[in-house]
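Take a look at this single chain, the form predicted alone, given in structure tokens.
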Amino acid sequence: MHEDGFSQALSKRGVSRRDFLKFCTTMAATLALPASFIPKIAEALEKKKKPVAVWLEFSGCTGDTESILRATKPTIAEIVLDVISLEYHETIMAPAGKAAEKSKKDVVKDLKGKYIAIVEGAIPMKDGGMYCTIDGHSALEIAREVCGNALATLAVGSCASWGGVASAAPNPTGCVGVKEAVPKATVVNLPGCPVNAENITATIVHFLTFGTLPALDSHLRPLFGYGKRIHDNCERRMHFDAGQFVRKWGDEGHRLGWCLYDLGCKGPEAYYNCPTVKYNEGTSWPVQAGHPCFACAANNNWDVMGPIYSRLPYVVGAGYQLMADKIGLGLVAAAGAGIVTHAIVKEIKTRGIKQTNETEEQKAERRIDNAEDRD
């Protein structure tokens, strides 16, 4: 471990108390703990060492690595400084060649199950993982050395957690997730494309704080982070529910910020923090941007979840292939499956009834029939 705290090192770089304080209150949020937990995080932070993390690259995009580049709450330069001492990674370290892989190497040997591994990409499986290969090794050796002597593995990224579009079919590679292949290893899956860096920056507050990784699903996955439904908090959930859609990019509905559901938001079985943490310094996130939802944060979505532009298969017990098809013809009632209950308003399109007191957003909506009806 690294001889400074986290509030020692930000100290001597001239961080105030008051903006690590914030910092704090940050990751509180974050990790859905109640203010009252923010002195436990300062106090954990100031006494704890910083852990040694090693960041292993294997069959990705370097999107995740890109995330955190961008990071903000807090920097790049703070991660590697003062919340972690990031002894390898292979983007933005120092050394090259030998003198790098000796960095990974001495981890490995002198801190065994006293660091934390980081893992961006798929690791492929077929033909003895050939398909990936750094120094002579091949991604799945490399993977079972540093993982499986690890205290913890964070799987940064879809590419990580399970496969992601590396895996998706033919998945000729055989790329598996960091679980499946290393399958011993303790490992937390922080999947997005990309992560959102904050969650990684949680994650590793969580465990210096409480000495335990926090509580995880089914998928491995933190509940603080992936623990809520995307479309209960989508800021254009009250649109779904009045049944207002876009239809086609660039509509009067889409300048207007409607629903993105029928253009394939799988939003409604999504499972992430997007809606409040956000991207950019938390300005926005793809929905919000105008774009649907992949659900990039769940298992397989590219094979289960459809064609990106597509809506969502059918899902028993709700009601939206015929809510989006038959806008206010009735009330369409969604239940079961984890699917909450959505009312939607009653026929607004009424023939030979003058229309008086529009919304502009009413007005809108009428004008988009009435154009499908010509059509």
The other form holds:
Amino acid sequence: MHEDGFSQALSKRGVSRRDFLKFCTTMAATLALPASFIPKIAEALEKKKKPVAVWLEFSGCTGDTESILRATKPTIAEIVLDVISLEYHETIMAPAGKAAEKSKKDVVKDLKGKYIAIVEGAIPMKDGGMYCTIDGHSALEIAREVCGNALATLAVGSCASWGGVASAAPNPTGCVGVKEAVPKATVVNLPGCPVNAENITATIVHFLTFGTLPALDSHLRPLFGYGKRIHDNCERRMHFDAGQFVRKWGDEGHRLGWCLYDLGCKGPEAYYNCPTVKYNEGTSWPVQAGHPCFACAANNNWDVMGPIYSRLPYVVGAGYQLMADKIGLGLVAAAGAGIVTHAIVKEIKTRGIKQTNETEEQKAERRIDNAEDRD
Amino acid sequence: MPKIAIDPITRIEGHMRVEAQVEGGKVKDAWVSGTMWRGIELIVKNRDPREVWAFLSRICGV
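Having looked at the form predicted alone, could you now put up the form predicted in complex with its partner chain?
Whole complex next, starting from this chain.
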């Protein structure tokens, strides 16, 4: 697209040049690229031809659509809608019925192998795929046709990536993700519940800037977004290391923003850029809001990472938290006791006792000393 | 008596199909169906009540 045309289109939507460059900076940061790439990203967005995209909604809740549409100003959605040409999206398109279906069919026929398919929601495989149909066709039939003929498919959200909440036990409709339903499709998984809009945008920006899809891990997730453990980037990590845990909802530790591990936080087993990118354009994320992470971006988190409020066993820290405990014990005891001392003393008393013999109260109070438990 | 079907109904959350019986330019009868079902009511059976909110809030994300 011509540079002036692009700038004009953005300014018509109330996005200034400054906002646009800020957006390019955010994208470079999200993609873990050095600042020298910012002008390259800006140039690619201004000059490359808009890729045509088809957004399919299957067995999902439209939360991923909301994630991208509800961003605040300068809206990612506005920029994205200028960067890609969205030809079909049931939730926001004006035509309905046959006219809507025609837009989709035209793209598949006229732009075979050149368009991007974006899929939200899982694909039910049970009973011939009857649990999600559009215009009399099952989600599976549509996915085979649209994703099978696309240049690439972005599976946005956990449902499209691997089934998500619809595939939680007993998975009544046999829901799976796009790659499992259409193995021949080129798929990038962007799990999360909902997906973080910035990861969709960053993937598209990477494609426009470099002409390739970003590097993926074995679960087909971009390394830029899913290569780091939440626990390692968590803003409450220092409290984990210091042995400062929230024991009960609304207790003093909770009010002070201590570690949520004991309430069931799955951050030590979850891989996502949630703590750094956050949601709603950097406003917040669950742990900041005071709720433990339940690993929404992990494969089948509902059954594998659950129950949500049960503590993960045996999380090994760097080892220095043990030292901190011992130092802390001396200092705090000298200062006249307190919640930390109490917890540590409790732990020492109960060390070696099997979990099954503990009362619920003891469980809640027990301070896990992971390094020693392992030994 | 033409019978028309509009599927998908757009600008809504979820999937919906409307069939209408039209007579003399007026709708005489109409049938509406939700064309997607995930069975979340079956998924939350026997789960810890404290975490059921997380499943149910995902019925609709709009």
